[in-house]
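Given as structure tokens, the chain that follows is alone and in the form predicted on its own.
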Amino acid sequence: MSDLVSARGTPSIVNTQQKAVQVQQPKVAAKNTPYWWEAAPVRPLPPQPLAKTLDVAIVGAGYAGLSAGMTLAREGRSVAAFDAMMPGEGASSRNGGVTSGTIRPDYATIARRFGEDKAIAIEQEGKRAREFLYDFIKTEGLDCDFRLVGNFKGALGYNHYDAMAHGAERLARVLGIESYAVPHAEQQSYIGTDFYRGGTVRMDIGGLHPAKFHAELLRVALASGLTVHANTPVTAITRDGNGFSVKTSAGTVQARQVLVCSNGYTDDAAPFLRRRLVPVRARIIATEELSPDLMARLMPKLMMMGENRQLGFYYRPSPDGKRILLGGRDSSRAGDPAEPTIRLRNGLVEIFPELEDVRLSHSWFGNVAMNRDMIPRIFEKDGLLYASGFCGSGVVWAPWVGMHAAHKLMGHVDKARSAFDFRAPAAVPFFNGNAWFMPAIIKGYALQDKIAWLRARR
């Protein structure tokens, strides 16, 4: 769940959550609230009074709804954001907080589908959209515990330390992002284990506090003059004259023009895209504190991590320092189930066989929203716009599709353009939001990944 994004949708997953039962016992975690509400917890907005016209009524209140909202209220607009939930209860403030702004498929793949032109022009703007937030960050005067420390990627065998030693001189060579590769027997200055066979670093990749950026955020937001309806889902939107009528919980809202910016938690008031957006699972679980002269051991330079496993796990030292969060694909679908945090504390001493005794304070999932083509978008239907479908990087392309959403609404053309503005994900065969088929789909990616390791191994 390396970046899991905005909320909106369903009943509260705090509820869901603080039903499920606590074993306390080595492999389970004391918590299964999210480590980063420690620091900044969700919390309810006053009610609001509902306006009978916007110019714009924005479906979720997470980064994309609230930098929308933000662009839109400051260009003068009157625009409501609606959230089911608290803002940032969901995805904001339950992702790993690293600013990766990974597109799932790699360039050979995105220009076999959509042409070089394409697969050019998405690799270009991932490259302003992380420039984009750490202006941001630093304009706004955002405090999240932003550090552009870089991301160390780990490679399974020596052939695939080859492959993403190339693409990461690749990425130097057309994009002028710091990258490179490390070779196995200069590992143990990037990364305290002997795990991987080399990997690959990105300078251009840093780590927030995803909780602290949501309430930043939502401070500039409202402050711009958007309003926020906090735990007022939006039930449906019709067409009405030249606008639409939409429905909440707290009343109907006469609207000119409506932006969806649900996601992983996407319902039935948005129906053609809950037909594309697969909610999937993902978890996170975060150490008890650990000794410095061990974080200095495993975590030299405090870099975020990942690895190239299709199940792989991505992990990070928390803002102080003092721990290590690790985050993964959780194959569960009800409850808050031990096993899932079982298999990422196991894939934890795998990589760092010291901490085979460390205790977990916390672990917690989230929903991520994934799409056929695995690609950010935004798209027009019927007259609603949508900006959704971010595929666990929604850190970086949230706020930025957020905002290029916003300029497309105003008709703002040149600021509008992005790569991800194009036709509407297909839909799912046989899938109405209910994702019934992920476990055996995850099942079949941990097979991929076993058989590419005993090949790795040889």
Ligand SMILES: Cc1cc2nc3c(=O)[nH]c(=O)nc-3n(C[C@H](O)[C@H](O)[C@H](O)COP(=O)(O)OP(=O)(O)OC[C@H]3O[C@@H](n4cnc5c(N)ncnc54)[C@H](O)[C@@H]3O)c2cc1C
Contents of the next structure:
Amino acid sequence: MSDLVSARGTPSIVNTQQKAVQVQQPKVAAKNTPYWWEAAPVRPLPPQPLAKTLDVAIVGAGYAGLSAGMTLAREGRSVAAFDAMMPGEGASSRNGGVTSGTIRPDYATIARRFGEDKAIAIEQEGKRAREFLYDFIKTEGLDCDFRLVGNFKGALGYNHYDAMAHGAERLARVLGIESYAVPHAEQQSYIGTDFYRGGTVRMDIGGLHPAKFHAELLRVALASGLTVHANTPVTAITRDGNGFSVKTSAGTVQARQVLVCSNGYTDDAAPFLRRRLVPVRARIIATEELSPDLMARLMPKLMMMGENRQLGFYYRPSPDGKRILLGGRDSSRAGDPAEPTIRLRNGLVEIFPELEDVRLSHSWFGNVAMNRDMIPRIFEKDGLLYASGFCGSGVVWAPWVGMHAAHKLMGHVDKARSAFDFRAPAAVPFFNGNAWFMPAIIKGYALQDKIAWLRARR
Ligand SMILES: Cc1cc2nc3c(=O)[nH]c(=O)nc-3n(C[C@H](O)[C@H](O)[C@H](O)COP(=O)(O)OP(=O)(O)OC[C@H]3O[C@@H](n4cnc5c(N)ncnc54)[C@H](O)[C@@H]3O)c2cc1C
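Mind sharing the form predicted in complex with this ligand? What's above is the form predicted on its own.
What follows is the whole complex; the chain from before opens it.
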């Protein structure tokens, strides 16, 4: 990216000799690699010999592929995961680390489209999936800075606050989750801003260090007997007798079963999935270290934070409590332009005017994967199993869905049962991997946000 963004978001000009010329404001040098990689860099793995035959070949070694591979290996299956990049270099070491486990469509929308039973099952599975993650981190002793600090969601206007407060009350009543409304007058004890008109808190959401979590998951998966082939893209999967011929850059392997966990990085090796999963860029910025006083004022409870805009930002303290990381959509599709960083920075300053002069240390992006109904999926097509479509909430969903997909491959009917195991998501019309329509969709959401803002604040 143009890694020079001024303190007030004015891009520096790079002249023909590629020397940065400062415009008005002092420059901010933002690294374009994830902040998380400072403590847990993604690394290549030593090359492994390619097995001739496998029980299961997995495409992708992010959270989903590793969780599935570990589950299969622990049951004695010969299993290898292939990743086109270094393991974790996809979304699994780039994300915000918020254990949200949310589903984009609300309860009423899911009930309307898929029936009340499915809506209830999905909601209950969210609770179980979060508990599974927290228990897994604890029992395996994963060193990943996990803290169950709770999540504050800010309301744009008082009208939104009323609906959100009702939702928090329902969550507590129906699912027994500790969740409650925070009126505007009490907001400052949760967040140092007057930007919102109150908000809600749910205490079943926390934060972890996503790259450490991936590295630790990789450690236990390898120890369980999973083989991981790094920088080894799968280029084709074809039916071969009772199994599959899996062509990779290191050679071809015969696998009895194949599981595809490529999510937002799906390519031509999985054409059926590619037509159903739109990769969307998401970006996160990190501030430089802030003073303890300032952090205590802005984030007194060090909670995870979000808001109710369509293109809403989510933000959190770094695990050491010294910086703020803020994430949101990135409508760019090529290269690494400065504009999305500026948009996020402006968003940060809008919420926290005190940060007007703050410098950014990092700004990076990765791909999330959206399907049409925005519900994660396990599905089978022509004998291949797919586990993907986490729509920006895969810290909770990907390990959970990967584990269930593994049980499905092993024929463990009870352990495989999941509300996400149903028909394949519909193909996206006129889409074959090139998300040309995303900038227009994001502009549409931005307009809806503007209208909602005007209504909320008039
Ligand atoms: C900026 C950002 C912020 C996010 N914030 C949050 C958050 O705060 N909370 C949350 O819950 N979720 C968040 N997410 C989403 C979360 O990171 C993902 O849902 C999750 O990591 C998906 O895991 P995965 O294993 O399915 O996919 P990935 O980790 O993306 O792994 C897929 C892998 O498949 C590999 N692959 C693809 N094709 C091939 C092929 N042909 N051959 C071999 N390998 C292949 C890729 O190289 C890649 O490594 C965020 C995502 C991003 C990008």
